[in-house]
Amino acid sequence: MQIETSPQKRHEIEADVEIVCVIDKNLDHPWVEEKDLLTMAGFEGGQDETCLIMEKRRIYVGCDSLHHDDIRSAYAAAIRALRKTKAEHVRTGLYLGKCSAQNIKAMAEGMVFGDYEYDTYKTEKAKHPVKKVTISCEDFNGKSVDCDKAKGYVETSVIVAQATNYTRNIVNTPPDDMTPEMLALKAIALAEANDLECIVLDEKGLEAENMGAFLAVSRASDHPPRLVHLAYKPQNALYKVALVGKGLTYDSGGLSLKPAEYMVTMKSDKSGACAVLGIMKAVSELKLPIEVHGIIGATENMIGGNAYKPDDVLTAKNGTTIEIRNTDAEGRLVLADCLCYAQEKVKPDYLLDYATLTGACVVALGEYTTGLMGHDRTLKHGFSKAATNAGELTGTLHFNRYLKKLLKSDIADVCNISSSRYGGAITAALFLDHFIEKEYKHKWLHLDIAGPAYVEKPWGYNPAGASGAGVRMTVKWFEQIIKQAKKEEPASGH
């Protein structure tokens, strides 16, 4: 689907169908031209409610407000509804709120998301009749925006939305077809397509890096592990950022075996790694002035005679010894070694990790919200603001010294699970904190995406299954720190 902007008035654009938003259920707005027909059809204008009046070649969609996330969701709903028609060319005008750029981007993102469906394994493929959308640079209230700027906003948002859908596709891929080796090949293909540097470590490479925790998790799998290190290095980069993603292509729980119903959807345990791939795709295509390193720990957690066991003591890359009391707390072991690798090899200005780490985070914040944790309040606040502006939900969970004591081990430096059933999302992050060096404590942010990464029902503009959690908010945060850095640059001249 091609999305373009046009300086023409809405009525001057020839198209099969026009998308019209009904804001705050107000059918009396002058742009609502078929109020009587809408009323007769029972259309009330609730958020994402649609009504197609084909004889007038208009589809109306409800939008609670001009807030960008309502606009994003409404346009996704409109495109979804039009997928049932044969309309190939769609037109619409702008709905500008407090920030023109934000709403234009939201419209384009919503349309890309509304056209998404994961149908790789279906015999009957999804229909995508809409080939082109033309957005008039005229607001429905008669205002207009600079068309060149609007075009740039649309192009940026389409790149980010497509990177999000790219992430969704990888997360949704079943474990037999997305093994650690296949995930590494996916990363190599991305590197070749987007001119990224790429290093892949196999088992021998992991052994050479002394990644004892990572290797232990992979022992019982027939599919060998892979560490992937992608790098995007523009000239004159303002920052150097390392992103670390948990890539459990399948998690059975290991010898601490999950109940059968909990194993379903465990293909999604690679969502952190997939988010990193999606971010790398977006950053390189947007050509942002930030050096970004994406580091992925890809493996399976399986059962077998060679599986690591409760009571084992593992040695991580930084020499920390770990007592294992539950083999289903495996993601933090992989992340521990990958975080050590990132600090040693990259020496970043910022260090972020993404993981479907704990069910406890879903209990604390619900299915739709990412848990943010770290030591630096300014970093957490800034990232949370970026997530809100991107349309992703976050909640901050705070560290405290009492919870950290619950990871104490009598026989090793640290235990891989807490001695309490409470505060599991925070204690998992505090376990990772053992592997963050002092100089990086205030540069590190942990994102537990266990809730929003994979939900088995549609929500807003997200389909059932993978959402691509983490991609949009990270790109928005990059834009935010770039803007801040440019403000802080010393003025030239005398």
Ligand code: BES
Contents of the next structure:
Amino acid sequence: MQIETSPQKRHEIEADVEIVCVIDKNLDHPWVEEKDLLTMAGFEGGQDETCLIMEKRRIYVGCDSLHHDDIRSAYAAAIRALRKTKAEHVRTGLYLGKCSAQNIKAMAEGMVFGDYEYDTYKTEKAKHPVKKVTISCEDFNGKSVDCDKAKGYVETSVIVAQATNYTRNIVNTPPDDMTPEMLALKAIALAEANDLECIVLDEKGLEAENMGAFLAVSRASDHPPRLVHLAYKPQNALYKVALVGKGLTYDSGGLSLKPAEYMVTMKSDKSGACAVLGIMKAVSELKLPIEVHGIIGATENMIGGNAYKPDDVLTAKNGTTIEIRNTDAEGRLVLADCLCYAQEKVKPDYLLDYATLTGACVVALGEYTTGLMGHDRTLKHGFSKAATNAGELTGTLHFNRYLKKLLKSDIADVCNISSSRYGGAITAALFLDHFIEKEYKHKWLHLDIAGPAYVEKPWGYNPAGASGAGVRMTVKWFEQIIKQAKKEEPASGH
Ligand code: BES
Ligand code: ZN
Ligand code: ZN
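Having gone through the form predicted on its own, I am curious about the other one (the form predicted together with the named molecule); can you provide its structure?
Following is the full complex, with the preceding chain placed first.
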């Protein structure tokens, strides 16, 4: 689907159908030309409610307000409804609110999301009749926008939405088709297409890096582990950021085996790694002035004669010894080594990690919200603001000294699980904290995406399955820190 902008008025654009938004149930707006027909059809204009009047070449969609979240959702619903038709060329006006840029971006993003379906394994493929959408830059409620600027906003948001869909596709791929090796090949393909640097470590490489925790998790799998290190290095970089992703292509729980009903969906335990890939794709296509490193720990957590065990003691890359009491708390072990690697090799200004780390995070915040954790209040606050602006939900979970003590081990430096059944999202993050060097404490942010990364029922404009959680919020945060850096830069030439 191609999205273009035009200086022409809506009526001047030839198209098969027009998407008309009904804002706040207001059927008296001049753009709503079929009030009587809509009323007859029982259309009330509730959020995401659609009414197709093909004779008039219009599809109406309800939108509670001009807030970008509502706009994004309404456009996704409209495109989804049009997928049942044969409409190829669609036109629409611009529904401008407080921030024009945000609404234009939400429109384009919503449309790309509305067109998404994971059908790789379906014999009958999904239909995508809409080939082109033309957005008219006609004034709305006396508000106008520069058409060239609108074009730029559309291009940016299409890149980000497509990167999100790219992440969704990899997460949705079944575990036997997306093994650690395959995930590494995906990264290599991305590096080639987008001109990124790429290093891949196999078991020998992991041994050479003393990654005893990562290696133990991978031991019982027939599919060998991979560490992927991607780098995007623009000339004009304002910051250096390292992103670390948990890439469990399957988490059976290991010897602390998951019950059958909890094991289903564990192909999604690679969502952190896939988010990192999506972010690398987006930043390189947007050519953002930030050096970004993406580090992925890809492995399976399986059972077998050589599996790592509860009672084992492992030694991580930084020399910390870890008592294993539950092999299902494996993500933190892989991340521990990858975080050490990121600090040593990249020496970043910011260090972010993405992981479907704990069921406890889902209990705490619900399925739709990412858990944000870290030592730096400003960083957490700035990031959560960016997430909100990007249309993603976050909730901050706070550290405290008492929870930290629950990770004490009698025989090793730290235990891989807490001694209490409560506060599991935070204690998992506090475990990771053991692998963050002093100078990086305030540069580190941990994102537990166990809830939103994969939900089995559709929610809003997100389909059932993978959502691509983490991609949009991070790109938005990058844009935010770039803007900030440019503001703080002393004026040149004076
Ligand atoms: N991958 C899971 C966490 C998870 C749960 C992700 C549900 C997505 C949905 C993780 O490896 C895990 O099993 N964590 C355990 C930790 C426990 C053993 C301390 C958990 O959350 O139960
Ligand atoms: Zn697990
Ligand atoms: Zn896991």
